[in-house]
Amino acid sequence: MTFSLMKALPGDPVYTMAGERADPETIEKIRKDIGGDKSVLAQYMGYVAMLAKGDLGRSYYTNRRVLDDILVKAPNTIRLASMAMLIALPCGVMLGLIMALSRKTRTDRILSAVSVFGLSIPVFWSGLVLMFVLSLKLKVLPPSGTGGLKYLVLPALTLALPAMASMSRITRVSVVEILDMPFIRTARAKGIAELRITTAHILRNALIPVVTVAGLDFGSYLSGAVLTETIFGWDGIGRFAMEGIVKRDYPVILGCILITTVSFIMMNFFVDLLYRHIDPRLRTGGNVD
């Protein structure tokens, strides 16, 4: 489907490459080059022969391997995507616990009102407003780049924003469920520490639908945060597949798509398997005594 609407798009990549003033010998020369003077299903096949290979192709514009390419730029977003992780899950369920073990406060509202802000803006205004007052004005941060920890605090926080809010509702959702069920009554009156109770009984039972949230936001991670990695200059495959998309590489395109889209399907299946883990009703086949 990408590599036909890709097709079906206007535009042409050889003049591009070519340039404005280019000779038609020129441009059909780099036509041939990059196997655009055939048609498309032939040109479609030749892509899946070179798949079954385990070779990518190369870039229109560097002539490199896409896939040597993208092994060097995906370590620089797995990092982004588990820093960005490491903040929006642990945050995202403590507001979640407090706003749900607070319900019907002052504090709930206030802190359901931040979440649903932190849902609604996207990820540009959020990372531009953090770069702002972080970097031009209290200049505690670099502004963009790739590097060590001090580059990648803006674009993990500015990811992790949306993602902390969104899970810190599914949490309280949950943990307001769980507690009025019967056995968290039962368990407070045999004496058990309210301490126990909420780590024991109350989170370990609501993390279902956090560990869903949080597998699909770190497959999407995976998959390259376009906006963020291109706003902070971040060099992942996001940003990679920005440019290609911007200079209509083909092989770069298809090749960033098919290598997150096995990611966010690995991550998916990591899930479920973590769920046996946490649902002892899934070992014991939905019958726990």
Contents of the next structure:
Amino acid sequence: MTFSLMKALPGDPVYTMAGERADPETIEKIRKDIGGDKSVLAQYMGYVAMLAKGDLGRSYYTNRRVLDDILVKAPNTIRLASMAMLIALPCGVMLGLIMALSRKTRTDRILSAVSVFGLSIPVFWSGLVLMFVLSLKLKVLPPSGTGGLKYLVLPALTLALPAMASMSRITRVSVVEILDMPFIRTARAKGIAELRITTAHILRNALIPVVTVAGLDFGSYLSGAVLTETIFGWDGIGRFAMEGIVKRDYPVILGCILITTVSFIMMNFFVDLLYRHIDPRLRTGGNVD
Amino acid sequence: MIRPPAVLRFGLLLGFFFICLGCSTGSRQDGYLYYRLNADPSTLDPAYVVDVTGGSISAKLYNGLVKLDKRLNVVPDIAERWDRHDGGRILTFFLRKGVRFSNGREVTADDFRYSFKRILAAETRSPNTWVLDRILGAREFMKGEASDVAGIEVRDKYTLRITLTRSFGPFMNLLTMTAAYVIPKEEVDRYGKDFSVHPAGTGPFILNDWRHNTELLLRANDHYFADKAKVRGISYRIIPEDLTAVTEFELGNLDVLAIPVNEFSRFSKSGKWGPFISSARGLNTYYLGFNCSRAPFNNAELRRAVAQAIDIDKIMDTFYEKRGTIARGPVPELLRQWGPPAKSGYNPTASRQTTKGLGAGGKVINLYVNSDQEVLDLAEIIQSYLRASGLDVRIRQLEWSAYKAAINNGEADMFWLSWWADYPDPENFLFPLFHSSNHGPAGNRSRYTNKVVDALIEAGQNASTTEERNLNYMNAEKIITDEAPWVFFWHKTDYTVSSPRLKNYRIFPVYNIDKGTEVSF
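Show the form predicted together with its partner chain, please, because up to now only the form predicted on its own has appeared in this conversation.
Following is the full complex, with the preceding chain placed first.
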């Protein structure tokens, strides 16, 4: 489906590959070279045959193997996504918990307003503001580049902000719901310490929807945070795919879609596994501890 | 306390592992120049380089027989001198001795023959065959009808003779281009298609490291045969976003910055950076092209009326912030060695009358533009001027690849485009753009056809003296400006700002002049 959609798009990679001064012979030569003279079906079959051999082809422009490039870029994207999640998840849950436990107070209202703001700001704006403050003014972090932890903080923070906001809201809602449940009263009556009630009883039960959202967010980061990666010059899958799309570099586009689909499915699988651990009711067979 | 489930612990561990993976410092290295690129170069193989970025880096890695100097003259490079026979049809190049590739082997005439044949060979599928296809026997070789190129002859180890099918004025200019650089056969054999990421040449710099989409690092070649680089190396940092690049520059992480459009007035008015701005009048022409092959713009009178309807001087002074010079014809002033064509001038009344007289009033006209915001703004300005002349312009904005296909196929009535010199010769602004053999992707996207212009351009190409050449080009340019297949807008000036620590930095009108050997700290 992606294959035929892509071919139906207007635009032709051959013209960009051929430069500004290409005679019709050169154009035909290049088109033939990339198989553009064959029917869409024949091109598709060719691609599938290549895939079966574990090859994703070579980029039309760089002539480099798409798989090699993906193997460089995918770990970068995973690092960025993981870092963003490591910031967003604990902070979001913590904020949500504070909001829920102090519901209907001024703290709750202020934090709610902040989280709505966090949800609504676009990443290109928050990214540039963070860069302005942390790089240009405070000079604590490099504004762009792909590398170690210091390069990772800015893009991860930018990516984490909206996720943090949405997680705090979801945590708040589900914690508030649980707070009124009979088993919490029971726990209090048993004389269990408040901290343990909050962590073991409330939080654990409130986590299911949070994990769902976190999983979805993580999956979407893996398929590429195009804007964030572009602003901070991060060499990830999103930027790679975007450049491929702009130049109609079909092997690159297909390779990226394939890899992100696989990672999305794997992420969902991982989230399903996590559900079973968080909520024993979801387990089939085995003991409930 | 809750014990995190095993699967979660595993996930966290994995995430942490990936975060710490690939840590590298990436901070400034002493003695290195830091430049910015907005995209990773596609290739550094001379056979496939078609863009300015790839060309300017290639200029630092490779050399050709000849090169351009600062005044745009063709001067010796690896060839220390050359002889011309038969009105420039036969050229004999005498190579310097002791020029070495980065792998240590000496360059001989055989290497040039190999490099040129590689460009022309059908299996290379190079888009740059046009640079060399005027050599005798090149076309036959390209088609596979001959096993060798008759016009490339190795006379001895250091002598190369090139014979053209007929004398061609700009040929020496073509030899300064990326496609005419010399490369070592053994390295191409070793890397095959991956030669593009393992380039080996004779240039003042050698590729040291290339982290795609992040940084391209060149180090100075200590064995370079001419003036060696005064810096230890050059780092090209790939930063797609303009504002990020500005931040990097202001923090001192970049030494040179091509000033982004939106930052132009801030930098030029800044007391801090003002003195460090350098500019070069570019060898380019920005134009509004007409599709001359069909109605309504197959009529020169209507094309002239459109030209009269737009106040280009005003757009230049306001919208474009005087970042260029007004174009009087297709040929940039730097290259025009004759008087400029007469100026048509802004005359909305005459324009309106002509449109009305031709019955074109109210006609819907498609103006195709790419997805650049500046271009879209300009298109709206043009639209409003033409509305005043009674033309109903509909703007069609397309993403670059689709845009290019559309104008190459002649779908647009009008389109906005620019042309940048491949080499500094007026011929480069006439033959590809207005000769009737180049309709469509070869350059003549306005599909302009005039047999007289064709003949004048050809006469200029084959002229044996500069005077004869100039006379032919002047006459061709006069007819072209009169028939107005384009509305000639401007020649854009390039502006860069450089770090105060930098010495001898300047920008050049052609991308491959700068070998990077003069600049120092």
